[in-house]
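Only one chain is given next, in C-alpha cells, and it is the form predicted on its own.
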Amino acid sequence: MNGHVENPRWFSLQDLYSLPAVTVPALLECAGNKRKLFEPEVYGEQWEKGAISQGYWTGVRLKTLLEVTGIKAGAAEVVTEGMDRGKKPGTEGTVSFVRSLPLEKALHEDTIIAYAHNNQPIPFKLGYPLRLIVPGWYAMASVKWLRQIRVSEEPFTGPFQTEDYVYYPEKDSDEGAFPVTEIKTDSSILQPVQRDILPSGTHTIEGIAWSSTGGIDRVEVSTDGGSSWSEAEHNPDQEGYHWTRWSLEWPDVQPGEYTILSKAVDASGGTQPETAFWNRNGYGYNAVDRVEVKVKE
C-alpha cells in the first residue's frame, strides 16, 4: 500500500488474516455478459447469458488497509493493480491490468480484498492469493491477482480504465463517451430455454434477476410477446447482492409459437428497458429478456 498515504507499508498473507474479517455474498457479472443480444452486432467475445456467477467472498475491508496506512488530504483514487500483463493492441510493451476507484467507492464497507471464495482460498482462476471485490459493479473492478495498491491526487488514466470499460454510444466517434460501473438491472429466463419445443399442458417459467445493490421489487413475465405481463413470485429476502430467483405458473398452454418475456424492476424503481443502450463495446446489455418457444400437443 502506497501513495498519497501516510504510513506506505507491505501487508503479507498473514498480516491480512489477523485483521477483522467479513464475507460479503456477491455476483460477479462481466460487463459484456449477452453481448451477442446487442443489435446492430458489436465486436468482443460474443457471450450469451452465461458470463455471471455468484458466491461468498471473505476478506478484508479495503477501508480497514486505508485506515491503517492513513490517507493523506486531497486523496482522489485507491489505484489497484494485478499481477497479470500482456500485449495490449495499440500499446507498447507489456501493460498490467490496473484500473481505480473513486475514495468513496474504496471506502465502502462492502468492498473488501478477498482471500476465501466459498470458505476456501480462492481459486487460481478466481484470482487466488488475493482479489479485490467491489460488490454492485461490473466484474471488470475487480481485480485479480492483486498485487499492489495505490492512493492517488490524480484521475488514473491507464487503458483499462479510458480506453477498454467505456460505453461508447457512437460508433465511429469517441463522442459521448463515459464509464462503465455499476451493475445495471437485469433478469434472465432460465427455463423454458431459447427454441425449445414443449408439450401443451401446464410448465414453470423460471429465472434470476438482479442489480447493483441486490435489491429486486418484482419481475414481470410476459408469455404474449408484451400484450399483458404477470408478476412472478420471487424472493425479496435474497442474500448481499446475490441474484434472486423468480417462477411463474404457465397453466393449460395450448399448441402454437409464443414468445416469453421478464422484466426486473430493482427496489430504487431502475427496470430493465426494451432495448437496451447501444455501445461500439457492447457493454451493460439489460434489454428485457426474451425467449421462444413451440408447443405441441
Ligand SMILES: Nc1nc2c(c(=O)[nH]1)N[C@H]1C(S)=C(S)[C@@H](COP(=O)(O)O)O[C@H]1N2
Contents of the next structure:
Amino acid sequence: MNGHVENPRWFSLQDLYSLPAVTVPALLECAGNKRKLFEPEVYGEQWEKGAISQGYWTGVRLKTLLEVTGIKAGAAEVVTEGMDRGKKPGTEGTVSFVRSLPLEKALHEDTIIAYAHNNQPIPFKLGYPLRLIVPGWYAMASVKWLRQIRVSEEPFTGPFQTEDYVYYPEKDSDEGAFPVTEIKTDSSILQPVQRDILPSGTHTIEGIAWSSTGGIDRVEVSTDGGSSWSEAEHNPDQEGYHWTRWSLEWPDVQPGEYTILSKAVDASGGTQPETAFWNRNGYGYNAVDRVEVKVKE
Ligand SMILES: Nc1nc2c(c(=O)[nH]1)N[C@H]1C(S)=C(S)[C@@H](COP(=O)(O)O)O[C@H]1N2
Ligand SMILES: [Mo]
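Write the structure block of the form predicted together with this ligand for the protein whose form predicted on its own appears above.
Let's see the whole complex now, leading with the same chain.
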C-alpha cells in the first residue's frame, strides 16, 4: 500500500488475518447484465439475465488498512490494481485492470479487502488471494487478484475508468458521458422463462429483486402486459446487499398468450423504468422485466 499515505507498507496475508475481520453479504452484478435487451442493440458481451451473483465475503475493511498507513491531507482516491494483464483494443502493449474509488466510498464500512468467499479461500476465478469488494456498485469496482493499493491526489484516468464503465448517452459523440457506479434497482423473473409453454392451471411466478443498498420495499407483478399489477410476496430474511426472492401465485390460468412483467420498488422509493436508459456501451439495463409465455389446454 503506497502513494499519498503517511507510512507506505506491505501487508502479508498473515497481517490481514490478524486484523479485525468482517463478513459482508454482497451482490456482484456486471454493469453489462441484460445488455442483450437494449434496443437498438449495442456491441459487447450479449448478457441476458445471468451476469449476477451473491455470496458472503470476509476480509478487512479498506478503512482499517488506511488507518494503519494513515492518509495524507489532500488524498482524493484509492486506486487498486489487479495482477491480470491483457491486450486492450486501442491501447498499446498490455494493460492491467486498475480502478479507483473516491475516498468516501473507499472508507465505507462495507468496502473490504476480502480473503474469503463463503468461508473458503476465494476461488481462483473469483479473485484469489485478495479481492476488493465494493458492495452497492456494479462489479467492475470489485477488483480481483489484488496486487497493490495506492492513494492518489488526482482522479485516476486509466482505460477501465475513463473509456470502459462510462455511460455514453450518444451513439456518435462522447457528450454527456458519466461514470458507471451504483447498481440500479432491478428485478428478474426467473420462473417461468421466456417463451415457456405451460399447461393451463395454477402457476407460481418467481424471481429476484435487488438494489444498491439491498433494501426492497415491494415487487409488483403483472400478467397482462401491464394493465393490472399485484404485489408479490417477498422474503423478509434478505441479508445485507443480497437479492430478495419473491413469488406470486397465478391462479387458474386459461389458454392464451401472456406477458408477465415485474417491477421492484426499493426502500427509498426508487423503481425500474418502462424503458431502459440507452447508452452506447450497454450498461445499467434495469427496465421492468418481461417474460412472454403461452398457456395450452
Ligand atoms: N482484476 C480484475 N478484476 C475484475 C475484472 C477484471 O477483468 N480484472 N473484471 C471486473 C468485472 S467487469 C466484473 S463484472 C467482475 C466479475 O466478477 P466475477 O468473476 O466474480 O463474476 O469482476 C471485476 N473485477
Ligand atoms: Mo463486468
